[in-house]
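Only one chain is shown below, in structure tokens, and it's the form predicted on its own.
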Amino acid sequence: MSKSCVKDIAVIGGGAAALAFAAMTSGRRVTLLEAGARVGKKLLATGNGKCNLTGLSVSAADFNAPEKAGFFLEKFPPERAIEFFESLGLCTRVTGGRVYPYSECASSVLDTLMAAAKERGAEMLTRREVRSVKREHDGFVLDVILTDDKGAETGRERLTANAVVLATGSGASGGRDSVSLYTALGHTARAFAPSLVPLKTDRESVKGLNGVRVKCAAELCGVRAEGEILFRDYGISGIAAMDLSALYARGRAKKGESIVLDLMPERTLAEVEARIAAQTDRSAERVLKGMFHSRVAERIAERAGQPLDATPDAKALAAVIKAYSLTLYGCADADRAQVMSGGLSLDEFDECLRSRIVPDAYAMGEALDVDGLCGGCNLQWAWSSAYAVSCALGK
């Protein structure tokens, strides 16, 4: 049975950007339409459940569209994001330049945003899947499917709104890609590709290393990332690998290219070679296991053609340590991605993220073709884009 209702501002999606927008916007009635059973589900999983809100060093250079993203970051930078959350009552802390809720629990962020949104008078409707958006007269008509706990349809709603905001994110980590709602209105979009996701490599390079973690630097297509690498039987994960995966998602890196690990990034090649050469009275095995996890030591020796029980060949071993190469085969699927690279073309939206094609239609967050690296970049984009839309629609 279909019923009809009228809204002022309809926000499609109930994630980070949508909640922030509702918490920022006053003087207008905001209604969030979330397809899932609850709002903020993906937010709870960010930062391994700790919710890395932003980073002190987040800049335009961290994004795929630096000039375009930079415009919005300048108006609502990390410092303002911190002030915003503190003003809502969320206590924050900085660890290694990354900003977290003091509790280090993502639920604190979600609870704070939900409380602030309710104080602003926002309405949060769950199990509402928007199937179509049509421009009619001076507003919009949304066809909404109502579902039960299992996702089965239980009814339909015909909702009209004065303005509509697309904030559905993407298909990353079980999210929902709904940019087709806007492409049906005439917008264009770049196809989504998994980003901030584990990388698949040749099996030989990671053989026997599954589960081993190393702190190193990794380079792909001239871009260097430092941090942890976690070896898997299919490739590599960890922060450094996640950051490099953005190159593949954005089309800058292709299958067959080399990922080069510097296993001792804080030392030069000459320093590594000298350290090994100073221990020629010991076996290669003893020298290497004094520097690395035993399984990493064994792979280094094998790659260098070095018998473990022989006198260490300093030059050969140092060369492998400073440039352990793997071949890129691709990346993991979207369900393992933190974000997706792609979305609606930012060129089709103005400085308030208002559509240049459809009057009173807006977009924010992951729905737009903006994606960043690890370290709070993508949540910062959610806050910055929500602020831009709020400035346009709030009073």
Ligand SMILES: Cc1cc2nc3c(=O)[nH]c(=O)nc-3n(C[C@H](O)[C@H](O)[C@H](O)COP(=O)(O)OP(=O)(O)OC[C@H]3O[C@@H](n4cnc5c(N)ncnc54)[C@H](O)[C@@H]3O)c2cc1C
Given for the second form:
Amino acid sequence: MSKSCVKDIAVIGGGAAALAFAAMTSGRRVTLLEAGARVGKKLLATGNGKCNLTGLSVSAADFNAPEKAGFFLEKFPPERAIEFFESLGLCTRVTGGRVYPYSECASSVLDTLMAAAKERGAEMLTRREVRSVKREHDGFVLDVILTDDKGAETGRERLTANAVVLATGSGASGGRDSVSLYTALGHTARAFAPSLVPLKTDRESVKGLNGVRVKCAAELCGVRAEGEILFRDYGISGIAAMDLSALYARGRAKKGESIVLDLMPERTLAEVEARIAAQTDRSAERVLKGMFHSRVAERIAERAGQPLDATPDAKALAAVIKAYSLTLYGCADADRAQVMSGGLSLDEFDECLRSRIVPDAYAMGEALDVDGLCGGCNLQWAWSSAYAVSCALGK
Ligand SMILES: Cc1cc2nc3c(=O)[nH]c(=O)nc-3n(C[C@H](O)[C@H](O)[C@H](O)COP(=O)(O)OP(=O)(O)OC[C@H]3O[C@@H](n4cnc5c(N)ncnc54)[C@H](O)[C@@H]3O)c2cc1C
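The structure above corresponds to the form predicted on its own; please provide the structure of the form predicted in complex with the named molecule.
Below is the entire complex, every chain and molecule, led by the chain shown above.
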């Protein structure tokens, strides 16, 4: 049976951006409509369950659209995000420039946002999937599907609202892509592509290395990313690989290009060569296994054409260690991605993220065509974009 109710501000989605918006906005009646059984589900999975909620060095350059994202970031930078969370009672800690809740539990961030949103009088309705948004008279009419535990439809609701905010995120990691709710109203969107996702490479380069981790630098199309690489049987994962995947998602890197790993980034080629050359009284196996995981050592020797039981050829081995190359074949699918690159064109929204096409319609978070690197950038975007909308709609 179809019911009808009236809302002031209807926020479609109950994720990071929606909750922050509800926690920031006073003087208006905010209703979150979340398709899932609970709000903030993705938030709980962030930062391996610890929630890297921002980073001290997050800057415009970390995003696909530096100038556009930079405008919003300047108004609500990482320091403001930390102040905001601390003002809500969340104790934070900084580890290596990355900001986490002191508890290192993502649930602390979710609990804090939910409590603050409730204090502001926000209503959080779950198991409500918005299927269409129509502009009618001076407001909007939303068609909402009510679902049970298994996602099966149990009813329908017709809802009217004075203003609508799209905060539906993306299809990354089991999420739902709902930007069509706004493209149906005349907005345009760039197709979503997985980003911050493992990379597929030629199998030969990673043969026998599945599960091995190395701290290294990785370069693709002249961009260098430092951090961990985790070898998989299909390619590479880990922070450095995830950051480089953004180049592929944004179309800057193409299949067939080389990813070059520097397996000893803190030493020069000459230093690596000298270290090996100083040990010619030992076998290559002994020297390499003193430097790397045994399986990595074996692959380096194989690449360098170096028999393991022979005297090490310092020049050949150092060359492979400083430039172990793999061929890019593509990336894993959206289910393995932390974010999607793509979404609603930012050009169609003003400096408050108010639609230039549909009066009283707003958007925030990952549904917009803004994606950042690892290190708290994407949640920072959720907070910065929520702040912009809150400035426009709050009193
Ligand atoms: C595994 C993982 C780890 C991550 N770790 C980090 C990290 O440590 N730091 C960081 O900065 N970023 C991280 N991210 C990225 C970050 O989680 C997202 O960028 C952020 O959650 C986006 O916020 P959002 O509010 O735009 O979307 P979401 O948080 O995805 O929320 C969108 C919500 O809208 C709902 N929805 C969609 N369509 C509809 C509809 N039609 N009707 C009703 N509801 C709908 C969805 O169910 C969802 O709950 C991670 C992502 C993943 C997947």
